[in-house]
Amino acid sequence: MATPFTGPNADRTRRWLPLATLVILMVVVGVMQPTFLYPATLLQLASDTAVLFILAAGVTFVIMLGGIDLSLQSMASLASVVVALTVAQLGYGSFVLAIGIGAVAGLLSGLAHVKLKVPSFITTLAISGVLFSTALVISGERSITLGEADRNYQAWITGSFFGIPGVIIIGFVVFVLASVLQSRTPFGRYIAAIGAGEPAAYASGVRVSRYKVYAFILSSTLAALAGVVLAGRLASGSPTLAAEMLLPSIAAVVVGGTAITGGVGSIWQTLVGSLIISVVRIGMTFLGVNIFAQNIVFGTVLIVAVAITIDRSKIPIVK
C-alpha cells in the first residue's frame, strides 16, 4: 500500500514537508516563548543559523552525489586556528590562506576518493584526523584569543550593515552563489545526474571523477569559510571550535529533503533544514535541555529524516 513517502505524491510530500515542519516548529516555540517571534530574536536566530548553513551548503553537493564529507568540523576548526595565528601578520590575507587550505584539503579528499577508489566516508574521516591533528600541533593544543587590533579585521563578520549583521549577509551571499551553482550551471546538473545514476552519467559523457573532486573542494572550502566566520564571531581560534557542528550540519541537509543516497536536493532545502535545526536547538534551550544532550535529539532527527528521504532502490550501490 502506498504511503505519503512511497506513493505517487512522494516527491511533492518530501519537497514541502520540511517547510511545513519549520512553520509548525516556529509556531510551537513562539507559543512556548512569545519573545521568540520578536524581530530581534529572529535576527539572532538568522545570525546563529548562518554558520551552520555555510557548512551545510557545501556538504549538500557531496551528499547529492551520494557521498559524505566527515571532515567539516575539523576543517572549520583548523581554519579558525589559522586565522588566529596569522591575522596579525597577514591581515585580510589570513582569511584567504585559511580558505585556500580548505580548498587544498577538499582536493586531497576528492582525489583520494576518485583515484584510489576509497569510499568517501573513509577518505574524509582520515582527512578529518589529519586536519584535527594539524590544528592541535600549530595551536599548541590551546585556544588562541584574538587581540583588539586583530579584531579590526573581523568587522566584515561582526559588524552590521543597514542594521543587518554581517554574518547574515555572508550567509545570504553563500546562499545566492550556491543556489545559482546548483540550479543554473552544468556543474549542478551533473552533480544531480551523478547522484541519480552514476553509470548512466558516465555513459552520457559526464566527467564523473572531475565533478566529484569539484564537489569535495567546494564542501571543504565552505567549511573553511565557516571556520573563518566562527573565529570572527567568537574572537578566537581553537582546534575544537566547531567540534559539535558535524552532526547538525549533515542533519540540516537531510532534514531539508536532500536524499542521502544522492540525486535529489537543493540549496534552498538545505536553508530550510538549517533553520529547522536552529529552531529545534532554541526550543530545547527553552525547555532546559543540556547542550551536550542536544545531539541525542539531532541524531534521532537524522535517522528519521534519512528513513523518509532515502531511495531504497539505491541501497545496494556503495558510494
Given for the second form:
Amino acid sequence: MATPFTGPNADRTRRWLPLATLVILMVVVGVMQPTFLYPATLLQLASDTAVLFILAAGVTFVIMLGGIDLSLQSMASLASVVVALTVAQLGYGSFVLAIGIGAVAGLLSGLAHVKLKVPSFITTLAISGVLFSTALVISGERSITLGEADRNYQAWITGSFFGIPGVIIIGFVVFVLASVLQSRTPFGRYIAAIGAGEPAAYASGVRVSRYKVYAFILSSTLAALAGVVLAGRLASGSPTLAAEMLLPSIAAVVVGGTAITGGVGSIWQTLVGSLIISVVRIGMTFLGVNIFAQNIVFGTVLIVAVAITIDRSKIPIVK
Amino acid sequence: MTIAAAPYALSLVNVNKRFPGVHALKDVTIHIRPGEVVGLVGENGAGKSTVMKILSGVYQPDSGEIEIGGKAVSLASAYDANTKGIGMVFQEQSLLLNLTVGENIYLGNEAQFTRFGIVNWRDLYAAAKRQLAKVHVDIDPRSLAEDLDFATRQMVELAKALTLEDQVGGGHLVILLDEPTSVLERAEIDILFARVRALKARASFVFVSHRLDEVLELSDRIYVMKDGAVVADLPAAEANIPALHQLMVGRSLQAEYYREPLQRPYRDEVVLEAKGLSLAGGFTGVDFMLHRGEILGIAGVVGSGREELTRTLAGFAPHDGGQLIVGGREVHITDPAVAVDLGLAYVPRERRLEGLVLFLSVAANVTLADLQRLTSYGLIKVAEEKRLVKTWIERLNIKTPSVNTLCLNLSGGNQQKVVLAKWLNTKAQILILDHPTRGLDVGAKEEVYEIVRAITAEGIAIIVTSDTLEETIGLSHTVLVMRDGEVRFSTDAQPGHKPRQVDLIQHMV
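Could I have the structure of this protein in the form predicted in complex with its partner chain, to go alongside the form predicted alone above?
Below is the entire complex, every chain and molecule, led by the chain shown above.
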C-alpha cells in the first residue's frame, strides 16, 4: 500500500511536510485571528519560540546520534536558580557559572552513557533527578525573584536592539552556530554517521565515544543557556521554571522531521518544528484551550510525528 | 516398490532466486527421499544457505516449485514451514538461553498445554521429557538452556525439531541441519551423528557442513553446488574428498580471472610485521612479514583464527601477546581509529553494517575516514569534497546517479567500491580485505580484482581473507594457512609458483 509516507516519494514528502504544516497552521490561525499576522505578534511569536528552540537545538544533536536527553528541563530550571542566586555577587559571571554547570552535567551524562554503557535515556533521566533535587535544595524549594539592581545584567535578554528583542537575537545566533556545526563541520557529519550506522563509523576510525560525549555536553550546555534566558525573561529563577518544556522540546525536534532513531535531521528542521509547536500553542490559546491541557496535544503530536518520520520498512524492530 | 518410486519427502524443482545484482539460485532441483540424509556442499556463495532459507520458509523462490510428498506447496514463513513438517537446527543456535529447556522446546506451541490462558507446566515438562528421550538426552527439562554445553543444546534443538511430528499428525519430517557441527568436539559430533542415523526412521535430513569428511560420513547422497547451480548429485558411497572438491571449484584456476599478468613482484620494504602475535581465544604465536606491494592471503576454516587475526589488525580486538610492528614501530592497535592513524584500512566482511553508513550519501561515505584533512578553520570544504569524491567515482568506475545518492541505493559491487574509495582516499598503505568479494557477482568481483592489482602496483600492501581458496591463491603473493589459531603453513604464491588447493587443504583440516 503506497501512502504518502511509504510510497516512492516518501522521502520528499517527509522533508517538506513540516514546512508545509507550519505555513498551513499560520494561515489557519491568521484567518481566525488576523492580528496574528501583524509584525508585533510575529515578533512575540519569535520571542516565545526562542527558549524552546534553544532547548530543541541542543537535543537535536543527541537525537541525531540515536540517543535522547531527558535532563533538559531540569538543567534549564537549575540554571535559572543558579543565576537568580548568584547574579547579585557574580554579575555576568553568574551566566558563565550556570552554563558551565550545564557543560559539566552533559559531560557526566555522556561519560556515564559511553563508559558505563548505560542507555542515554537512563543516564539523562538519572542526571535529571540529580539536577532537579539540586535546584530544589539550593533554592530552598521556592521561586527567587531577581532584584531590581540585578535586572540590569539581563538587558541582553530583555532589551531590544534596533527594535528586535534580544531573546530573538540570542535564538538566531544559536541557530546559525548550531546549523554550521551540524551541516558544515566534521562533528556534525560524525554525529549523523554514528546515528545512521555506528558500526561503520567506528570501523572508519571515527572516535565514536568522544563525539557522543560532545553531543551530550552541547545539549546540556544549550539547556543551561535556555534556563539563563528564561530566568531573564521571567525575572526569576525557580526549580520548576522549565518544568513543562521537555515534551514540547522533543516534540519540536521530531515534528521538524528529525528521526528519533538517529541519522537523519537538521537544525533548520528543528527551527521549523519549534515554530510549529509555538503556533499550535498560540492557536490553542486563541481557541481557548486550557493552558494545562496543552501537553495533551503535544503528547499526541509527538507520537503522530514519530510515526510519520520513521520509515518502518527500513526498521523492522522498534523497542 | 523401490525407493526411487516412492514420493519424495521434499523437493525443490527448477527453483530460481535473485537478489539485487546476484542470480543466487539457477534452476535448482533437489529431491529428498523419506529417511534419507542428503548432504549439500559447495563453496561460500554457491547457494547452500539460500537453498536452506527457501526450504525453511525464510525466502520465497522467484520461480520453480517446492513440493512436499509430490504436492506443490508454498512456505510463507519459518512458522509455515514448521507446520508443514520442516524443522531446523541452525549453526547459530536458536535456543533462548534465559528460558528453560522445556520452555524452549515448546516455544510458540504452548497452546496444547494451556487452559484459560494458564500454562500447565507439569504437562509441558513431562512432554518435553518425552521429546528429550527421543534423542536420548537425559537432562531435567526445567534446567536453563544457558547451563547446558553446546552439544547438549544441539540435542535440545533436535528434540525441539522433532515436536513437529505431533503437529503434522505422524506425517514425515524433514530436518535441516545447517553447520550443526561447527561448535562441537569430535566426540560430540559422533553422538550427534549417531542420533541422526537413529532418527532416520522418523525423519529425513538435509545436512550442510564445510567439513567434507563429515558430509561423506553422514550423508546417503550428496548434492554439489557451484555458483548457484547444482553441478552434481551423487551417492556418498561413490564420492571422495578430492572429487567433491574438484566439483565444487569447477574450473581449474583461471589466471586471467585474477588478473595474474598484472601481478607485480612485491618490494623489499617491510610495512608490517607480526612476531609471536597472540590473542587469547583467537590465535597464538603468529609470525609473518608484509612487504610493500605484497598481497598476503590467509587461508583457514571457520575457527582457524584467521578472522580474529584480521579483526586484531583492524583494531577491534587488540592483541595480548607478542609484537606488532607497523612502519618500523611497535604498535598496539587498541581501536580502529588507531589503525586508521597508522595507515591501516579495513574493508569488512559485513559491508552493509561496518563498511558503509547506508543512510549517508556516497560523498559522506567516501570522506568519512579522512574528513579532518578536508577542513579549514574547522569547516568542511564542501566544494572540494564534492570534487574529490567525483574523481574517486571516476577512478573506480562507481556507478551512482550522483555524489549525494544514499549508499543504500547502490548495488553490492558499487558499495564495495565506495568502501575502497574511502580507504584509498585516506592514503592508507595497508589494506585488510576481509572477504572482499562476498556476495558480489562475477563482474563486480573482477572489478575488485582489477582495483586490487592497480593499488598493489602503486605499493599498497594487502592482507586478504577470502571465501574461496581459489581467490586466495589467485590474488596472493604469499599464502599463510591457519588452523586452530596457529600458522601451520606458509608458501610463496607468485605467478608461476601458485600452490594447488590440495596443497593448502591438507594443512587446513
